[in-house]
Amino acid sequence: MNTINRRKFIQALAAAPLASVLTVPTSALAAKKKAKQVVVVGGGFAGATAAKYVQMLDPSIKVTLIEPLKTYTSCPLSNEVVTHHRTIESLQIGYEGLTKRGVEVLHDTVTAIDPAKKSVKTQGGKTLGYDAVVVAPGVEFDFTGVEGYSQEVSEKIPHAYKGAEQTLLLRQQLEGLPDGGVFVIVVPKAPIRCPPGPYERAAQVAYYCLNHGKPKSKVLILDSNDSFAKKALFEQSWEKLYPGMIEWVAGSAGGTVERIDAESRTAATAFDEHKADVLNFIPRHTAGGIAKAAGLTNEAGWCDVVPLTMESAVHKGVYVVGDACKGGTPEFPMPKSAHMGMTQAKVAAGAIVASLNGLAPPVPYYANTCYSLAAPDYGFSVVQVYRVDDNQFVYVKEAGGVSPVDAPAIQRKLEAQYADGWFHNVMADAFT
């Protein structure tokens, strides 16, 4: 009978995640001795995984990873930030992990990209050269529309839905709650990021309110979509957990916020007036400016790409991963997650570093996994996947699921226990 070693059976479990996007033989990737250039623009989670994964499939490859900030902060947990179970430090890493790894980073902002010449150029005066580049850029958001809003008056009213600061700065403003006070969020028209984030703040929010003597206070949801990620999870969790303090209004009912006034912190629909004691308004959602500027959005603002490598639509030797991409089907769209842009970024990698090496492509799948904590002890969660075929994106309904509503409570603690795990996970898989 065949035996395995130990070791050699622990080595593949391990490179199992990595088998299922990309096979290719180490022997072609050794005859190839000139060494190729990979660019990588943004270093959040789908960037660092991009640049990383590039540089173990095949180190003869120089990757540069080119971001401004040298501290990332996640926006994945959060949420936990703002109503104190969380600090912001638990939630940044550098980039040191990346460099010992043989990626070179630099710290830079990209003001042009190329695909006519393969190059980048950076606010820095630096020009580099490609083979490919991986554009990362996220989100930016879209202060227009709105009569009264505007980057300046996000300032004073947060979005709390990227970067420390903001985060920071909805969490002094949550403690100066009143007793009775109204919180209100303000939720864009789909898609965002984190789709269930809004309605996972207004839960923590809620938990908050109660642990730090503020029971009688609201929290007011004004919603321009009709509908929302684990909807029923989520009303679950908030009539279970938060009876009569937490409100959603639906875009048809009246959720759709027209104006705000930053200085009575109202908000207005073509229905009523909401005067808030806290508001947080989150702002509509594009692809990062960059990718604008490249002229790889279509009309909606976000990238298109070919399903079978993440490669831009628009231009060859491109590639979009994250948030700022489009993906998925018009029934079942892909999440803008950290979990969906650190697959796509494996895609791409393994992608890249097959044309790289004159092969053909692996056949991919798309995996998310997404988290929500209605409170420090209460989560639950969703699994999505995705397969190509014929270069379609194909949802494949019955490989996810959605947690059951009425679960025990020893499986909404699990989850939560699960959620703090699965952070730890992909920050080190991306960063380290």
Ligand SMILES: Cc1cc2nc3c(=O)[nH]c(=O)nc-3n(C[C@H](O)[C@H](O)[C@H](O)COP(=O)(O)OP(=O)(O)OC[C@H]3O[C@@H](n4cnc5c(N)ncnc54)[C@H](O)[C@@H]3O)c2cc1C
Contents of the next structure:
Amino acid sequence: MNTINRRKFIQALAAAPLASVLTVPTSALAAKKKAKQVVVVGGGFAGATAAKYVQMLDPSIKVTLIEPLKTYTSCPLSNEVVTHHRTIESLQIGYEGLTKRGVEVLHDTVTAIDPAKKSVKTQGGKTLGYDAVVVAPGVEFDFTGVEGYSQEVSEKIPHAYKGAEQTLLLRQQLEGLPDGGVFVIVVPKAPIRCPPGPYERAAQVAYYCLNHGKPKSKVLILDSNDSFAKKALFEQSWEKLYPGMIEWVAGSAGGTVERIDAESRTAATAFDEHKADVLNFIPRHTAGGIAKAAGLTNEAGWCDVVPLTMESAVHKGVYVVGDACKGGTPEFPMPKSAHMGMTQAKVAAGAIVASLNGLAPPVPYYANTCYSLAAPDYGFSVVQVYRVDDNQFVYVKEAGGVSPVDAPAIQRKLEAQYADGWFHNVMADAFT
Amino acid sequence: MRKILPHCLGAAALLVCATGAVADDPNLSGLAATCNNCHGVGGVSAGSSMASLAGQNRAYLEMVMLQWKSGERFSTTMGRLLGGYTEDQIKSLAAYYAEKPWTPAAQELDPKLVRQGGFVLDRCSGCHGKTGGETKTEDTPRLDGQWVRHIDLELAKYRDGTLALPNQKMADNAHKLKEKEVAAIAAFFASQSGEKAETKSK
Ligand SMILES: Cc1cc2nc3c(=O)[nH]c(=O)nc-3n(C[C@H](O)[C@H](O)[C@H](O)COP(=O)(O)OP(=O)(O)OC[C@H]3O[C@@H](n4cnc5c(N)ncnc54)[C@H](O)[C@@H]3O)c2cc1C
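Having seen the form predicted on its own, could you now give me the structure of the form predicted together with the ligand?
To see the whole picture, the full complex is given below, headed by that same chain.
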């Protein structure tokens, strides 16, 4: 269903208090010019949403989404694939929904973005001009810094933090875990996508072990950080559901892994060597390679953006949304989540449509929710709402927070149900 | 809700207003877009545990959201979100969704349960109507064609007995249901195809 009528949206934008009435060109309303071009790089939750919303807000714009994969696999709820509670197919979706809406989907990889010439180049040899480009390549893994890990090793020691094959590989290894075996999860220094992901995985693995004849098994989390998202809630759930099965080692208590040996599945910290039966090594993240190649990243490897619009702080006409943006650190907590990336994408879409019609951007709204499932019927969440003040993202203190630790018993059940409803709605909102 | 734009000041803006523009506030549709993540595009939910909002009664939407903001009503999620928005924004959101057409969910239901639900209906129809769509008052939600899982969850909340849910009458009615009747009446209302929609969404 087309929710927002384009003419109304643009007329209303033109009249909104933010827009200087003097800058409203009559052509914005006449809209009889050569079609404007918007190119979106990357068709994950963030990129797909951006493409859809630009198309929906102003169908006169020609939107091209460039994404190499024909089938997208959601990471959200993939920990439940590892434990056989969901199938990988239930997390997959194609791009036909966007095509039906009028978005052109090109299955290719972008190799260069030229902000001066306003064009992108693809591996397949195409060059596309743009009036605005959205860069949404997600994350890339940094294989340096830990001895013994590499792209190649990840085919044996999975990260299961991107892509269907990795999730299935981890599932297969979990199936082979002997009763009494040790499942080690190595967590890199923040920021990572889905900050609660590794701890949810620990719970899910314990759930699997309890219910698949491996009750004596253990999950050991070797963490490079000293705390983690929803810690009190996770620890409560671990103790309640899986007493004695999950151990977490903080970075300052010797959790930082410096070296791994793939052959013997050993993870070594400055203090100990931990031999694993299944070793799940999550590498450090940076913004997807194309963001770096386009000169959009800062020293830390992430993209700085203008909060009002999600436009790159480096290049005009280039918008960055999703995991590739700065965020997910204690200093700047806007997390790398599908939910966050989608709200960023909607802000960018509104700003792009306004800008291409010669208007000032609408007020941006940023909100996030991440559900975590410690068991199929045991969920909890964190909510954040942000406002833009003085060109800064501001966390709204009157809102947000985590599910209460002392919540009524029914709440965990309800939140597990809502996680599933959320999932179906984000898939539909981004891809159909 | 249609709003006459209050910003029709200044020469250039006259051009916009002269075209007869009564428009949705773009800043409101931007806010509503954040709800799509959980309630579906335009408030038509694609996830069965989450309520569809589009076409729901305005007074009901407004009432529950204001109760969440003030903290007097139990929620898992909504209270933590709405703390970030003003009462005016909440009222506008309620009106925004209420104006949209009601879209019954496409869902598979057990015909036996639906039939059994018909026998429970008497205890509900006085307020919700014969299909769940002819509600007595504006602050009673319509249920015809709502997601069955959502209805089940709401009834579980009323029946839980420990949660802060201000409407005692509704809670009492839910409590009186036998376990088997819960699923039956939920399926019954879910199976109704929103007859009232045609007349109402005009
Ligand atoms: C185990 C796990 C659980 C999670 N659970 C949740 C959850 O419950 N809730 C939640 O909100 N988030 C969750 N997340 C996080 C979520 O997956 C990410 O935040 C989200 O996928 C980010 O979306 P994105 O579009 O920025 O990146 P991605 O989804 O990674 O998409 C990027 C896309 O860009 C494409 N691409 C990359 N480079 C190029 C190029 N050069 N040219 C063209 N295309 C390119 C890629 O092929 C990819 O399809 C979870 C993550 C993990 C790993």
